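Next comes just one chain, in structure tokens: the form predicted alone.
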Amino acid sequence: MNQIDVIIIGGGVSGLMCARELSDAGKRVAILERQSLAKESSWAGGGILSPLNPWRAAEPITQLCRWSQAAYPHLAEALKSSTGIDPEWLLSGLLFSDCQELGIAKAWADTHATRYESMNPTDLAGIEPNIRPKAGSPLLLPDIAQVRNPRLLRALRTDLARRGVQLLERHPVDHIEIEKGRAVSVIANHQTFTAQDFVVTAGAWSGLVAFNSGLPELPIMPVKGEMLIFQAPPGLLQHMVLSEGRYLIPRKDGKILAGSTIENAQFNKGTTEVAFEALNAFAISLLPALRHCNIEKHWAGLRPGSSDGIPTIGPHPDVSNLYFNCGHFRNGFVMAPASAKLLANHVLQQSPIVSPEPYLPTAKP
């Protein structure tokens, strides 16, 4: 085993992007993943690069999202160039077909210099003739993009392997050995790993790692989400469409994702017939043509839930070389580049890209 500067516990989008940032700085990095890399919440999500209702997000979430939204086009192009894998960054816009908070949404957009287009039902029919919206006011945020998260994750993995980052799958870490205020080692797959610094990016399992290490409990819990994907023809839907808290996402090849549920099921990520029927009914009611499209897959993932959705990013107050980047809830993908950059700022003792205080472990209730 090569010498390691930083051990990252967890190989989802947060862990992969943290590894990329630290590798850029010349650090020798190893990722220890309990199962397969990027196959939990990161793989299961929709890849919308925005909170679903951005005007409801706390300001610290908005700051990370805006930084990441600006960074994503370059990141996607850099990964495509280095790996040949296109993450399919796509400026498809986020359309609220029946916005119930139009005044609040407009005020938020004005405050945050975000373009929007308010429209009437005739305007809506002109850009999305196939949807059947509920009662409400249509609103379009045209500058919101998406990525195809499985492709982005595959590109990140390929990029990290080429950089020499050690990617160790099926290496579950139950706890961290801590001595005299420093993390010293972890045991994974019957091996002991040591490093200068340790980073916990274990998604829904981050709280367990902290608890098993004798540290104060992190306010992170698993929240299951289920999704469907339809085999639809290209052009059936142009925009990501949000209605009544659920969404449809059109991919470049025409496939359409329908999501998602919010379920408290502990660490059980099995799919349910109830969720299937609810998602299918929602999708068909909003886009009736989906009635004639086959459902390709039904799956579930476990989000790293937190009470306010603000992630925990930064050093542990009592363990000098232990850092956290976790608890992103539904916004892990959109916040990932900024979260990884802020985490690297801490590890590398750099000036932070945003004010770090809202995200520090000590700042959480």
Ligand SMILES: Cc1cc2nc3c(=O)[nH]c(=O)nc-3n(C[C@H](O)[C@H](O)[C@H](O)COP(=O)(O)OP(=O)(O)OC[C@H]3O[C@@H](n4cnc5c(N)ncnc54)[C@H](O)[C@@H]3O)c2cc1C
Contents of the next structure:
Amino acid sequence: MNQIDVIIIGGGVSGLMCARELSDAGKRVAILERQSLAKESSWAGGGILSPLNPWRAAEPITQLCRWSQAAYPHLAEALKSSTGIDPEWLLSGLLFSDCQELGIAKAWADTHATRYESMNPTDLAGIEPNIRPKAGSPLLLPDIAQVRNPRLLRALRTDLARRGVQLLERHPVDHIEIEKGRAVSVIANHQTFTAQDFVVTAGAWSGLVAFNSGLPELPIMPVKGEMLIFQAPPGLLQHMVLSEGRYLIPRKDGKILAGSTIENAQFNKGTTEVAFEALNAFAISLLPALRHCNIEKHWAGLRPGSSDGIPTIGPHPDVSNLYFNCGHFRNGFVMAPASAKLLANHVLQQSPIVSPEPYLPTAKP
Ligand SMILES: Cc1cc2nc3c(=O)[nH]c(=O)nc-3n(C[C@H](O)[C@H](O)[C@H](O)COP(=O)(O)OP(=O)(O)OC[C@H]3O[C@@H](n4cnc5c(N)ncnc54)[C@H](O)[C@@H]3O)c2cc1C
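Moving from the form predicted alone, what structure would you give for the form predicted together with the named molecule?
Zooming out: every chain and molecule, the one shown earlier first.
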């Protein structure tokens, strides 16, 4: 085992992006992942690079989203050229086919310098002829993009391996050993791993890692989300479309994702017939042609839920070399680059990209 400066616990998008940031700064990094890398929430998500209704997001979420949205095109390009894997960053725009909060949405967009196009039903039919919107006002945010999660994650993994980051899969961390206010090692597979700094990016399981290490449990709870993917012909849908809290996401190859449910199922991520029927009915009512398309897959993931959706990022108040980057709930993909950068700012003692206070573990109830 080579010498390690920073151990990262959990290899989802949060852990992988933190590893990339820290390795960029010359740190020797290892990720300890209890199973295979990036198979939990990060794999399961939709890859929309925005909160679903951005005007409802708390300002600290908006701050991280905006930083990340600006960073994503370059990140996707850099990963593609270093690994040959295209994360499919795609500027498909986010279309609200029947927005019920037009006034609030426009006011938010104006104060946040966000471009929008509010349109009438004829305009809507012009850009998305195949959808059947409900009553409401169509609104397009044309600058919202998506990525294809599994591809971005594969590219990150390949990029990290090339950089010499140690990717230790099937290494479930049992607990962190803490002595006199400092983390000294982690125990995984009955082995001891030491480092100078430790970062917990264990998604919905982050609270358990803290608790098993004798620290107060973090207020992070699993929130199940189920999704379907349809084998649709390319061109059936151009934009990501949101209606009544659910969405369709068209991928580059034509496949269309339908999501998602919000369920409290503890750590059970089994799929249910009820969710399947609800997502299928939603998808067909919005885009009737999907009735004739095969459903390729139905899956569920556990979002790292937190009461306000604001992630926990920063050092533990009582353990100075133990950091957290977790609790991103529904927006972990869009916030990932900024969260990783902010986390790295803490570890590297740099000035932070955004004001760090709202995210500190101490700021959490
Ligand atoms: C259905 C669905 C749709 C979503 N859509 C979007 C979207 O469109 N846009 C968006 O921005 N976000 C979306 N999200 C949310 C987003 O996916 C998550 O917020 C994000 O992936 C969280 O990443 P993470 O790395 O923190 O957690 P995870 O991806 O869950 O990774 C945590 C990792 O830690 C590992 N781990 C846990 N315990 C231990 C341990 N003791 N030792 C070692 N490893 C451990 C796990 O195995 C896992 O690999 C969606 C989520 C779901 C479920």
